[in-house]
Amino acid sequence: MNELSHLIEDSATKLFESFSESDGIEKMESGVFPEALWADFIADGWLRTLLSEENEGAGLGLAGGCLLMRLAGYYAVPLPVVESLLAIYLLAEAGLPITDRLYSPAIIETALPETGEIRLNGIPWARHAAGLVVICSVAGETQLVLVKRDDYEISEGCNMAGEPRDDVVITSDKLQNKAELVGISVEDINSWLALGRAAQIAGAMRSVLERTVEYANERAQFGRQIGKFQAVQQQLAVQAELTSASICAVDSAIAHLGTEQEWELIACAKVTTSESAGIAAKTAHAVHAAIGFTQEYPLQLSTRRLWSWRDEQGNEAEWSARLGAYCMNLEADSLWCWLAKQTA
């Protein structure tokens, strides 16, 4: 771990335990946004993270930034870490005014109609953000609009975890002051976003292997604990192996951000960090048993998010996909030299 990695992990880690021990995501699973975690968020500067210094924030760019997403994962935190920070930013980047505000990015896949109404499934916190900032490539160009809470409507709905997963109806002439966000496309920030999913999953991870051992080493069952039969090790072990090698390719991935290989290892993160996210689910309640399904005990806070942010930003068939079509664009010679670049 170097020393951006210790930075982050001793400043945030404090703030995010204190997080798990409110009722924080009782008022969020229940409708409520926790604005307290929000203002604490805020009020350590986190919400400027990824943001340079000349724009107030702390300089520790998309790097930093999903060093703090894992943590978020790690504690479950019930708060948009991924879509404010990297809503805000897109803003910066666009040349747009920066505050202090909850902002959610929404991608438009699709050609812009010049009328009409456009319908965006999933959009992760709309109904608690004061505006989306909608993305969109216009004549091969990616273009960002602000669009404020007022100007689109949403019918509200949640993912596994509870977290807002809100559809979205904007009108097209809400969508007329663009801004232009040179050198970035709508790949790299579907990509970035992704990335972000990746990280919180190899922290949720790591939590639920941690709650795991730790409950097979005092479990006892037939007169000793669970964790020294051998058919509990072999699943402990493998366990630990798909949560270390999530952890591992979440920061091949952030190493190689800026480089050509960015969209690739981004890629391999997502795929094993998703196939990984319900074995590793699995096992835990299978360790655990019926306690771990209770509402009581928290290992279902993790678990939860583990089966929801598998499938979001794509899951690890689409990724897989993407990279195998990649793949057989290759030369037949050349196959060889990807590979071994991705593991340099």
Given for the second form:
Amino acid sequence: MNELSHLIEDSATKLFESFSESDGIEKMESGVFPEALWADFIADGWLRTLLSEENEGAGLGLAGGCLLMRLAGYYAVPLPVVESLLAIYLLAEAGLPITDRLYSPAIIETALPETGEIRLNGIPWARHAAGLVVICSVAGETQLVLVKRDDYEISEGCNMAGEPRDDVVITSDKLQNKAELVGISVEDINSWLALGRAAQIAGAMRSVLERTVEYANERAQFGRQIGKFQAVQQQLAVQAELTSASICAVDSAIAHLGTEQEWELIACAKVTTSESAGIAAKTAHAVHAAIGFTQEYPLQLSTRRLWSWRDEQGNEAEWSARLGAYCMNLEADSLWCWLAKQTA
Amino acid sequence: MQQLNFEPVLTSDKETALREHVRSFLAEHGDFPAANVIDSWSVCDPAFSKLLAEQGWIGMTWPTEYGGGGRSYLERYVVIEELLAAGAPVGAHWVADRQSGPLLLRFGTEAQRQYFLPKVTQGECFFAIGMSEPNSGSDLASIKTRAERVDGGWIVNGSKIWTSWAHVCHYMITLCRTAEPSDNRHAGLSQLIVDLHAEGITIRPIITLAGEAHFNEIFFDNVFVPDEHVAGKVDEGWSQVMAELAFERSGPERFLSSYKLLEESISVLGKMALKQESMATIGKFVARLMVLRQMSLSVASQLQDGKLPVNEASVVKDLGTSFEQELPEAMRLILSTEPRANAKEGIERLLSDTILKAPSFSLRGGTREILRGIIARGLGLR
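Please could you give me the other form, the form predicted in complex with its partner chain, since above is the form predicted alone?
Zooming out: every chain and molecule, the one shown earlier first.
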């Protein structure tokens, strides 16, 4: 894993750094898809990170994908990295043809309607996608329907970072061509999306920490750098603690992908990152003071993402309630055995 | 800015088998009274320590030539974690096993290793920490206890305080000033192995607010310490103490002191109709514990690799003790009961014990503010 992660980090870093120098984020926020960035992303083969080699993929699996997602969070990449990678992976798993186009996953939690229409809120990047990979559970089977862009209506929305989160309406006649996803549950897909988001948060937290420490070492007040004041140091230390806990939680969840502890470690990662994101953003803005509150200064690119991502794919209250309920259902006295198994 | 490293580590079948072994040991010897299970590493039971010694669970990572187990830090992690989670009274040998032994292995003389370490691993020799003084707490470099050179050794005068189990322990590794203070405050300090039964030593108990008597104040009145009991190099005690702290700060005792309260709370709440918020409270604390275990295990693995992750250890301790201290504050709000200090057992007793002991969790081994200062230095702010 180590060598692999260095490989991913080295090559993706180059690409994402070039994105940072582009006008991609402004484009995205003004409603224009950053086509040039997307083309580079495709050209480097990142869209197929999760796919096996027979699907012309990199064969890096979700673990490799999560490393890319964390890096995308670090660089505030204005592309649907989490969504596109998972959507194409699901298409491949369902045995459908693969093309290098943008698809976004959309999960239907309720039963499928026989007639009429279904509304899905906050679907990432739906307006720019070539189609939605709609997932639902029918009689215990996980079904996938590819709904082309012409076959759904959208009403545009965005999260606090300006990332597209559109409300979608699909009529039930467009949901007929179901393919089965064998061995993948709706719960699995929900948790993978949550892990992707958690990975992005962990990456963004690292960026926010680095930027804030750098600023504290430059900005001088009362004749010395503000980072020399204990009151500031103590806050930054806590921010560093929460950042490293978040990274560790995500790394642990990645290490447990495909094991029987997968779900609980992902739950832990989303609780940890979502809970820490707000504290990190708060400290970063306190240390930066007024300049950090401006659009011109780039701190907001990360903090607006943190405030958005912590609630997406389930916030810390929802995931901790699920995790808590899971623990309450463990046999008496087996909490410890369950915990210990997570590092074995 | 140094990156903090907490790369996750998974244990192997070897450690899993050892864990099972500890559990069967605990099934036989592990019926601990409720009054002792909170902060059980502050509970001293020499007879229990002797049982652990027979299992080879004291000095596990030390070389076999000194009576140690020659095992890995991960194996030690598994054993101490199981003992702590069960609320086992491991206080008697805790300091010797965790830091005094490793200190002697790292800085001590061959004769010291051969003399002290086998006794420790047999559960017959306990060490106390000799750092804090009445006027030197967090500012450790300001200590006043002096050791003056005499023929064949040193004469120690001064006092130490907050010394757990000094009245039970055999030795104390005592940080003393061996040279006049200079511009470099950290120079001129040395660590001496003081026999706590030596002439000139007075030990006076200090009762904690919870009514326990594990603390002591120790007075040195012309106590002679032979040259062969100097631990490490004369005048270089400071760097040795700093190395000792990497071992002291990152272990599972830094987040398991109130574990039994979490376990018992879940058991009690399981019998009640729970609100979503209460469920979330449990989940949040469980998630914190999950991450802390992984971080601490990662530090253990780095120690195994010969690294000294001082900053990471400080992170584990600060996050860990915050967890231990915040747990009773959160549980009391969802348990709908009142703490009972004199109850023989039950959640009311555990709540009471945890609340009364919790203030010390973030003080011992370096206060929260000191730890955050260390982390800030690692960030490049100091």
